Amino acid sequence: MLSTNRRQFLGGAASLAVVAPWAKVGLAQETQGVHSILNDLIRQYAAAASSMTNPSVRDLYEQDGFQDYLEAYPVGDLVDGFVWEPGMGAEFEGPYSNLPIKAPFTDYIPLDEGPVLDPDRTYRIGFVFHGFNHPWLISLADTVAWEAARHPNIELEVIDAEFDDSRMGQVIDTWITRQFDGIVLWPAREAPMGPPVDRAIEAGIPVVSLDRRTSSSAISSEVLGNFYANGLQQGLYLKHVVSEGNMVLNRKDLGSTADSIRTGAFLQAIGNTDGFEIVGNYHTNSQRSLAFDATADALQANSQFDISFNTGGEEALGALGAIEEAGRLNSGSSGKIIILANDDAKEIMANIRSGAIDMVAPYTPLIGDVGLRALIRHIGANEGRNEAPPRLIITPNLPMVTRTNMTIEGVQTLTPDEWLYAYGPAVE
């Protein structure tokens, strides 16, 4: 039986079906094109950030030092000229969630199924993260475990540090002592995880981070998603549908990459639209209940509440719950409170179909397989078998999802039915 904070999954132990990855769906929009379009827009809005005309937006942007975070966040091309199209990817049942998954990037940094590197050796790899009870994070663990299962000589140990940075550091130190071959981690915050990663690297153990960054300058690789494109697209959508309104921000934990980049990019996108006023700014730390409470407080404090910006899906669902409970969903100045979301949970998609949530910028958790394949390449490089992958591994920018197809500053949106990669339990 698997405990709540520690689960083991041995490579090759599960039977996971893989389907043909090259089918196209919906509009068959090539996301390599979207990747480039969004990178160009990111550069355009970053250049305009120094001359923001909206004082409410500018004050928060400067107060929280978003410029420093955004300047340091990499925006670039995909590894080896990879081209991703909607419909690509493998389908399987999540080893931990037991939910159906279609992972979008299983052909990125590809690795053939079967034994890796030295077939006569077992490679011990640790994956430490936070949140078996969080739908986004358990989906991340599912993809790491799926990739491990494809290679019978990989033994994967998975530990949930339960949002305790000190515990995560202790786990890494234990694996260093046990001389593991490699480590993959999902760090909640950057600064605390730099020293443990440095200690692993100094011991000759390659380390790959997923999604969020650490403060280590020696880390082997970082698999980074499209935080910048997320926040930017929330701003682009908002400007496309309205030009003014009072807004409340539900943000992730202060100092996290997800908060710094998404919120900063959103503010860059709307910073020169003078009609927006920030009337509430909360850190709700990826918790639906905290976002509910913060939004309820903001509804009481503001007779006019027009826009709910959320840095994650759980925040958006909490905000929606508070707005609906207060009977205020259709009270915005544009006829409805506009709810902006990140993360593409199936529950979010259901609310976009119904019109309760207006848009989502997908940020897929289904990237753990990319990190594990990169780590295997690093182990192989240490053994002189192959070249190491790049330090920065950027995953494709993904287009926003809206109830109906729209074209917004050159970005063609997809509908929920065209987006095949939603994660989490199905919602009617």
The other form holds:
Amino acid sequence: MLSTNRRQFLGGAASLAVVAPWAKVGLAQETQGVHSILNDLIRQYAAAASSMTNPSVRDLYEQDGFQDYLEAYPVGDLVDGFVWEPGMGAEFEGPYSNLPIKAPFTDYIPLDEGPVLDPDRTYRIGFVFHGFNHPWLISLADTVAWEAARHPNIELEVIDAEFDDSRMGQVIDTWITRQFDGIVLWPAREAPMGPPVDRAIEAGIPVVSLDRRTSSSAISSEVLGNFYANGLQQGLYLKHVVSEGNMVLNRKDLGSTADSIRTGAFLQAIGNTDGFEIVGNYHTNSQRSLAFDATADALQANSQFDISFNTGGEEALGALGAIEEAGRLNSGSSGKIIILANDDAKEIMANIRSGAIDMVAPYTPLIGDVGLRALIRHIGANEGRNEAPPRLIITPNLPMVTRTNMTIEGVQTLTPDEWLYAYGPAVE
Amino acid sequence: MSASADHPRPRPSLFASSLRIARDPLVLLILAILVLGSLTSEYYLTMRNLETLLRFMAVIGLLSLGVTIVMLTGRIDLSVAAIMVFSVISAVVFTKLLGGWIGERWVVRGNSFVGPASVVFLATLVVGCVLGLMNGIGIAHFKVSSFIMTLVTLTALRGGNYILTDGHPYYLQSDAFRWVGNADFLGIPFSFLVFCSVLAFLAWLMGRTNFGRHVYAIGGNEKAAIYAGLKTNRIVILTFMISGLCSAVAGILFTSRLASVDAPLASGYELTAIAIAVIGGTALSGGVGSPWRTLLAAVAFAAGLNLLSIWGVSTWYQNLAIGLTLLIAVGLSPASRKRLQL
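Please move on to the form predicted together with its partner chain, as the form predicted alone is already shown.
Now the complete complex, all chains and molecules, led by this one.
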């Protein structure tokens, strides 16, 4: 696999992937094409970021140091030339959520059902994350547990560290003591998880992080989502439908990869459109209630409120709740407050369908299986059975979902009915 | 006022002391946990696991010691965890500015702090003391309830953490931080040795000095202490400064272990610290408790949690276990106090 950070990408080291047709949904767009198209757009807007003309956007972009984070975020190709098409993936019931799931990437870094590696050995694997109370995170855990259940000689221990980084570190230390065979983790924040991961690696235990990164330079693999493409598409959509307006940002906790990359990429996309004014900037930390309160405050403070940017689905739903409660959904300069979301929860899709939320950039939590398969490959590599997977495992860029099909700067959007991978409880 | 403060008893013989310690329910609980752990897991009593346990205990134990000293005056300190993180963050920011003044760049790309760790350590301790002083002044001189005052401090410092960092972590990259976070002597983590030193000092302070006797006197009956001529305000302020200092020391150990400091770290640790002090028999109403019993409680707490982790018990059940233990400790405290004659 060729993978690189954006700086190398800008230097032209990255090659763009092969194009394959999206026959199953009958769309002209090609899946690997959207991965490439979005990577290309990332390059284009990143290059333009140094000359932002919108002072409101530029000030925030510089103040929060987004450039540093974006430059370090890997952008590249998929492992083993994998080509993903809509419709791919397995269907099952989530072991934790008990909800029907269609996971998109179950064919990525494939592994047959049945015993893995040495069939006479039981492999003990720990999965530590935060938040059994969050639909995105439960879905993540669902896919890890589903993959583990396909292999009878894998014993999976799942621990919720409840957003306490130190506790997550202690859990990892305990697994090192118990000589686990491998560890998968979802780190909420990068910085504190580096040392425990380093200790595990030092003890010979491979570690794979999901979705977010750690500060460890020794980690075995990082399964990364498409944060960059998320934020960028929010900006592309906004620019496509309006060219001005007052906006309020509901962001995740500052310092998290999701916030740094999505918000940064969004600002890159709109940085040269002068009509946008950021009138509110809140950190609502993935909590619907906090996003509700922040948006309600912003509605009070601003008679002209046109755009709600949200770095996550929970934020978007909180914002929508506040806007609807204030009776101002159909206000704003474009006749409706534009709500931009991330995370493809079924609840979000229902609101896209109804027109309440305008777009969502899917960020699927259904990637835990990829992480576990990568970890098993690492364990196999330690046993001399196979080659280790690459350190950076990038998941395919996914196209945005809008109420109707649109083509925005070469990106063809999907409708909620065409998007099969929404997670969480069904909402009509 | 506790009996020990009014009428010091003759010092018991070593045998009598040992017997009393051996009969202490916390000691029995620790022994039970260790035996259970060794019987149910081959890993529980390994050096590696004991190291993990002691490192955890050092941080949470230091916070608990600070809380204990404050609680002995009949007050409470909810700001210990916030001070722990804020003192390090503000020390790093101060050192960064100091570097700027002398033309050195001590925070480099990626928010990595590469300046002198000794300055950060010193500044952390100073900030911890100053914050404790502020708490103490508000409570002693301005008569703000300790609950309210330290709650306000907690909230303000949590906000301050974000303001000072812009939400971005500082990576603590120098060898000194790595050493503090990871060093051990004969298998005993450095952080635990620091905890033991602070414990020994506080035990001496509380058990062998007039200051300690005055703290117990204030907690036992503050009015009587005032009528007896004690400068209660000064003593209360000092207890909060001790608590702030303990938090700062804990902050150095905690962030060195993580090799970073981040605004949201250690949320909720103040409740764990208070829980340990209460489990150790420190009365919420003041006048009863001791650093040694806080040590026992911290050992029992850390050993118990570690055993649950070794068993793979979910953190929900671990929290439930903490809650139940606290409930039992609070319920039993009047009886055990009477029996142990603390």
